[in-house]
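Given as C-alpha cells, the chain that follows is alone and in the form predicted on its own.
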Amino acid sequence: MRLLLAPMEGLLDFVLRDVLTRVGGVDRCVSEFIRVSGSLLPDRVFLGYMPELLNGSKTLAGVPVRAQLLGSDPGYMAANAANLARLNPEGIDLNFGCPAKTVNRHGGGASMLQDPESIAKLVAAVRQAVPAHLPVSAKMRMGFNDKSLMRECALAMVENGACELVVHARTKVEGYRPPAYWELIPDIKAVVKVPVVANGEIWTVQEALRCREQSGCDDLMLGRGSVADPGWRWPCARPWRRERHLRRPYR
C-alpha cells in the first residue's frame, strides 16, 4: 500500500512537503497546480513551485514530488509539459478536479470532466509530448454537477495515455462536504487497466481502511486530514529520522 500526499492550493507548498515528509509515511507527493494558460512559463515558475526539481525531484526527506499541471488548451498544456520534462520531473500529473470556480470559469480543472473529447485530446497531447519513460497521471473528481460521465471521463484519460488515476470521491457541485462515495470508485476501476487510487475524506485509519475495503483500492491520497494531524497517517508510518543530509537546502 502507498500513501500520497494531495495537492493543495495555498497550502502544501514545498515547506509543508518538506515538513510532513519528515514525520514519515508519504510515498509520494504531488505539487501545488501550476496554471498554464496561453504560453509557455519559464523555468523559474517551474522551480518556484517546487524546488525539489533540483533535489532529483525529492523533498529533503527522499520523497519523490510528481508536478502537476492544470489548464485547458492541449496546445499549451503539451508545450509546457514538455519544457518541465527538461527539469527531471519525478512525472506529470494532469489538474481535472480543482473545484473553484476561477479555475472552472476558465475551463480548467473539475469543469473539463464535462466533456470527456476534450479531456482526450489534451491527455494524449501531453503524453506525446514528454519522454515515454516519464509517467503521466491524472487526478480527477467524480464529475461537475453530476457523476454520469465519470467512466467515460476515467477511460479518456487513460486511453490517451494516463498511468495512474487518483479519483477524489465527490462531484464539483460536492465541493468538500461530506461523504465521499467511495463506493462508487469500484465502478471506474472495472473500465480501467491502471492503478487507481481513492481520495477524499480521510481523517483516520479507521476511515483509511474503510475507504480501501469500498474503494477497493490498495493506495490512498491524503489531503486535509494530513496536515490536521500528521501523525495518524498509519501505524507503520516511516519515523523522522534526523540524519544530516535532512536539513540540507535547496541548492
Ligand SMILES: Cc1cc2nc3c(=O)[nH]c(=O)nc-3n(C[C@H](O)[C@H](O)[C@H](O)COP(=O)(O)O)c2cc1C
Given for the second form:
Amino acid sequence: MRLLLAPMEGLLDFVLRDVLTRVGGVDRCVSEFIRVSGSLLPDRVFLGYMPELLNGSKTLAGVPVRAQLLGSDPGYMAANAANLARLNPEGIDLNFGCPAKTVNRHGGGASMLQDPESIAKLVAAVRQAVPAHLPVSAKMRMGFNDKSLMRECALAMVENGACELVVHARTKVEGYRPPAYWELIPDIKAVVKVPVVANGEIWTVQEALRCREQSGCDDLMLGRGSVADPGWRWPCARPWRRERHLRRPYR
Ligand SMILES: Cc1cc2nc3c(=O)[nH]c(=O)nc-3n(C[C@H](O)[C@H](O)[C@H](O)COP(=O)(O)O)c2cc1C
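Next block: the form predicted in complex with the ligand, after the form predicted on its own:
Time for the whole complex; same chain goes first.
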C-alpha cells in the first residue's frame, strides 16, 4: 500500500511538504497545481512552486514530488510539460478536479470532465511532449454536475497515456461536502488497467480502512486529514496502529 500526499493549492507548499514528509509515512507528494494558460512559463515559475526540482524532485526527507499542471489547451499544456520535463520532475500529474470558478470558466480543472474528447486530446498532447520514461498521471473528480461520464473520462485519460489515476470520489458540484463516494471507485477500476488511488474524506484510520475496502484500492491519497493530524499515519510501517490518537478537528 502507498500513501500519497494530496496537492493542496495555497496550503501544501514546499515548506509543509517538508514538514509532513519528515513526520514519515508518505510515499509521494504532488505539487500545488501550476496553472498553464496562453504562455510558456519560465523555469522560475516551476521552481517557485516546486523547489524540490533542485533536489532531484524530492523533499529534504527524500520523498518524491510529482509536478501538477492545470490547463485546457493541449498545445500550451504540451509545450509547458516539455519545458518542465527538462527540470527532471519525478513525474507530471494533470489536474481534472479543480472546482474553482476562475479555472472552470476557462475550461480547465473539473470543467473538462464534461467533455472526455477534450481530456483525450490534452493527455495525448502532454504524453507525446515528454520523454517516454517520465510518468504522466491524472487526478480526477467523478464528474462535473453528475457522475454519468466518469468512466468515459477515466478511459480518455488512460487510453491516451496516463499511467495512474487518483480519483477524488465526488463531483465538482458536490464540492467538499461529505460523503465521498468510495463505493463507486470500483466502476472506474473495472474499465481502466492502471493503478487507481482513492481520495476524499479520509480523516481517520477507520475511514482509511473502510475506503480501501469499499474502493478496492490498495493506495490512498490524503489531503486535509494529513494536515489536520499528521501523526495518525506514523509510524509508516503500521499506520493502522495509532487509532487511539485520532481526532477529527474539522468536524
Ligand atoms: C485548500 C485545497 C487546495 C487544493 N488544491 C488542489 C490542487 O492544487 N490540485 C488538486 O488536484 N487538488 C487540489 N485539492 C483537492 C485535494 O487534493 C483533494 O482531492 C481533496 O481535498 C479531497 O481529499 P481530502 O478529503 O483528503 O482532503 C485541494 C483541496 C483543498 C482543500
